[in-house]
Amino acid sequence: MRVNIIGGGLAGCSLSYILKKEGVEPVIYEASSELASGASGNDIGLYNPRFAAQMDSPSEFYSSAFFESLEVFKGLKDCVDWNPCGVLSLLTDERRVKRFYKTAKSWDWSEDDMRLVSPEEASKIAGVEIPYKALYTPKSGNISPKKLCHEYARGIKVHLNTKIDDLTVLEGDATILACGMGCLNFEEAKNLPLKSVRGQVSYIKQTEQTKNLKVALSYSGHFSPALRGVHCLGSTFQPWLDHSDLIEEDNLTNLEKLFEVLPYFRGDYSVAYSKAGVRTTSKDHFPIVGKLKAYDDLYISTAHGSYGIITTLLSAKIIANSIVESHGVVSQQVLKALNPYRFK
């Protein structure tokens, strides 16, 4: 069985390594030079649930993305700089505040998963001082998006500098859209209500200030551990902007994001290099994955947004399953929260 996947960044790779251990032989499609050419391209990503009050249909799915992803990542470790360091979400406010201690209650994760520490337990945890409460997740951390999509793919034939505009000239079994807003760019899915953000991580050397951190820290932004000496922080959110030109603003703009939440960590920072991407989410910034219903054998994931490191993967799966008619991996109300069809 052959399914052709257009798209070589997460989506693209995530699909093609489900797929081949499925028994099922995947054919990637990239338009550009490289794999994880874009927003799936950095070398440091924050990989953690996009934590809600309650647990809906949507905190189902980021809650089995993550566990789902992290069975994969502890058989990739060193490959792609997988580091579980733990993520402290810090509660910088009362809207903040409100919702992680819903999250803590409501998704019921064990406290080996998820706690609520204090100020004086996330200075322990972070090596660092951190003067608020947060919500501590130990098994998150940092990974390279981009090393990932190279061992998805590892042993998959892959066309690069290949751009398909008709899918009717593809052999195979199946097609899946996995490229982003690419995907609008066929007259199969040009109707969803998918958008662009764009966003711009800034990778600086640590100080003496920083270089003790031992966790990854989200508030308005992220900051990372360092890793062979820099730091990944992020991230910049322009929505109104669909260019992944380098903006020498933007670096300003993440340096003064981290010293407004914690301010004795400021000082003179080098930026070592930058990258931007363009990422796609939807309507309601959540996931569509599925079917295309009036089309035989064609499938989408895209919108992943900036979740698309744990999302990916699970979506995968749910695809995998339906093209091979497997045993479902998530309730019906998660595939319905994911259905192309649910903004009519």
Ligand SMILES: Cc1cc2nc3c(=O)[nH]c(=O)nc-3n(C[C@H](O)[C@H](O)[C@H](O)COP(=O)(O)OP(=O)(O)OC[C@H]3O[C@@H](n4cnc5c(N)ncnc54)[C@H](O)[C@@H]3O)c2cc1C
Contents of the next structure:
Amino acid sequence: MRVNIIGGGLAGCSLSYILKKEGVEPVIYEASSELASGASGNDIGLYNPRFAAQMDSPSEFYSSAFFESLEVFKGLKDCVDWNPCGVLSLLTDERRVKRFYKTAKSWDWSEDDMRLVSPEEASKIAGVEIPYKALYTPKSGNISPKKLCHEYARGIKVHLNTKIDDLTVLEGDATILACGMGCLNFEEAKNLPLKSVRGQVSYIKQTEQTKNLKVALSYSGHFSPALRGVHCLGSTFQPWLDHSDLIEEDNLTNLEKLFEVLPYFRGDYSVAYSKAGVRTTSKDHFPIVGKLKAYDDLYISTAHGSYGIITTLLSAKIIANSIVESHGVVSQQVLKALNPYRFK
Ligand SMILES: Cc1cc2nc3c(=O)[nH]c(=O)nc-3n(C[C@H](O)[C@H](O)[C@H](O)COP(=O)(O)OP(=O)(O)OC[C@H]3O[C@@H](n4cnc5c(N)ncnc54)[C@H](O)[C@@H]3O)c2cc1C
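Which structure goes with the form predicted together with this ligand, now that we have seen the form predicted on its own?
Full assembly next; the chain just shown is listed first.
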């Protein structure tokens, strides 16, 4: 079988990786001159589920996506800068306290995978002072989305500088739209409620204050332990913008968010570089994954929002299983929640 994949970001590259494992021949078509040139181009990203208060279908999806991804990351390790350093989700206000207490209770993860910790324990784990309780997920951490794309697509046929406008020119047994907001350019997907959200991450040089940080911190932003002397500090969230030009002020916004929760970090920082991109999300902020109606051989994987590092991989498995008619990896309820036709 030959399957066409439109888009060479995390969604498309993870599909190529999983399909190849299933004995299918994937071919990636990417509009720009390299893989990971869109939202997936960051050097460091945080992988962690989206923690909701209840264990509903979306939470079931994020939970499975997390553990499925861990298995794959373990196999790729250093070539994708995998650092399972753990994440402390800081309970910085009453709303987050309530939500994360409910998460810890309803998600039913083992103590080894998730637990609430006191400020004292959080500080010990972090290697720096943390004046908040936190939800600790020791197996979460950082990875390079950009390197992941390249590893996933290793040995796969890729056509760069190839923007696909017309699906009928493609030969093959199936086609998958994995091109973020670009999906809207296709007649078959033009009515989907996709929205773009610009974001910018700042890579800041390690300082005396930050060098002891051992885990990633998640609050209204996120801050990662230094990799090769540079921390990843993320990210702005701008639904009103859809360009990926750099904005100087965004680096200050990222720093301010950090100083607001951990004022003792306040000081002089030098931004090594920054990177902006456009996330694709949907009306209900949940990925859109599955078969497009009336087209037996057309699938879609998009709207991975801010959690694409883990959601793209499980989505790839779901689509691959449908193409090769293998047993399902998620429940019917999860498939329903991801279904492209769920919107009224
Ligand atoms: C600033 C920022 C920080 C983020 N941080 C994190 C994080 O810490 N953790 C996390 O999990 N997620 C994070 N995300 C989200 C994550 O990066 C995305 O969910 C993920 O990259 C989406 O992958 P994608 O393949 O769907 O989209 P993209 O990476 O945008 O890929 C789509 C590709 O399709 C190509 N394309 C479009 N139209 C066509 C066409 N017609 N023909 C051929 N090719 C086409 C584009 O050129 C592009 O390369 C972040 C995103 C941003 C912007």
